[in-house]
Amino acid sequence: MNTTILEANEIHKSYTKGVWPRRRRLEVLSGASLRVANGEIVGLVGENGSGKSTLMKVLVGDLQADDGSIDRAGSFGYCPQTPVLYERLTCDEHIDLFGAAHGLSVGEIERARRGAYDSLDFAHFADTWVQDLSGGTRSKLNLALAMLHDPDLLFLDEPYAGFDWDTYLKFWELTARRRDAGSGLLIISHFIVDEDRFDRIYDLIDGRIVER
């Protein structure tokens, strides 16, 4: 029986725009709720500007919600839409750095490194600086770092942007393996083509979430 590892209830988030006397509040999330259980892939879909990335940042703790509650269980990994990488570090150096930050042993880092390179096929860029990588390879590294510590829950924000078709298929093989191993995954995107790859799909509409 699947156990809920993420539950968000009635999340509200607004931003203040402009300067006085024309300052106004823009409500982005107006009571958004969702849940993710272990062993499932959940999709969150919305148009550009609908608040998907804002919700994701609230869920991982990058932003403070104005109201609502979030309950997470276990460890989590976050793959942001824009890769957060260091231009003058290589792929190997990123893996070493993030692995140490997660408290992994040398052996665990090596196993995670081999798994990432094999799954996403970018071992030939191990010694390449990020500044010399293509956008697609940066996305591969971004995803690899999110999964490095084998988290119970994965937050993936537009994770396959920039992937070619072969890497796109590898991505789904990888996520299916993680689901089958008991991880929960939340994938957000402005469109979903392969609906059958998801266990459940939510739509973010006018600041609220509706399950399909």
Ligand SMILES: Nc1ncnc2c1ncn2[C@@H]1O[C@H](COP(=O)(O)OP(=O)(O)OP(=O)(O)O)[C@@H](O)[C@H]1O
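Take the two forms, superpose them, and find the largest set of C-alpha atoms that agree within 1.5 Å; that set is the rigid core. Residue numbers count along the first chain shown, from 1. Keep in mind the model is a prediction, meaning the values are calculated, not measured. First, how it differs from the form predicted in complex with this ligand.
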The other form holds:
Amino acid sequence: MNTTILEANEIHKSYTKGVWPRRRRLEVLSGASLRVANGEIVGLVGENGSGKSTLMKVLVGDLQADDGSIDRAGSFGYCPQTPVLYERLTCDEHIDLFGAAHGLSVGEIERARRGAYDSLDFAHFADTWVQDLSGGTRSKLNLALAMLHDPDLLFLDEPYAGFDWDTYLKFWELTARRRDAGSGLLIISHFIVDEDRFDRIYDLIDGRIVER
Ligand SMILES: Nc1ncnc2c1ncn2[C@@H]1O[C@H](COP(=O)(O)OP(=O)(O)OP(=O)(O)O)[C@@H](O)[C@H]1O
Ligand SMILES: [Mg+2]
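To test you: the structure above is the form predicted on its own. What is the structure of the form predicted in complex with this ligand?
Shown next: the complete complex, the earlier chain at its head.
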């Protein structure tokens, strides 16, 4: 029996743009609602600028909604669309830092490190500074950091932008394994070719969510 681990109801969010006297409000979310249960991969799809990242930021608590409610159960990880990394730290140092921040033991950090390097195949960059990494490897590290603490719920904002084909396939193997182990995943995607990879898909249209 799947239980709901994320439920968002009637989320509203506007941005204020421009400076006075040409200040105006841009309403991005106008009552968006969705739910994610454990053991499912849910897609969030929409045009550029439709508000997918805004909705995800609201769901993880990075942005405050103007209205609506969010209920989350258990731990979660978030992979933002733009990697948030430290240029002068190596991959290993990122894993140590994020592992410690999540309260993992040394042994747990080592296991998480091996898991991340093996599943996404970037162990050879363990000692490389982020400033010297390619965009695709930065994305791998960004994704690895979101999953380090084995969260119940994963929020991934276009996680495979920049991945080569092999890594892209590895990504879907990894997400399927997590789903089968009981995690819930919400993944922002553009590609219609990914449709079969999702258990359910939500379209974000005119600020509201429509389930396919
Ligand atoms: N901090 C901000 N201040 C003002 N407007 C913003 C801000 N962030 C996003 N917007 C606007 O809100 C709208 C939705 O942006 P958002 O990044 O959520 O879209 P998206 O669906 O994730 O797009 P993409 O597919 O390009 O990633 C866009 O019109 C964008 O310009
Ligand atoms: Mg986005």
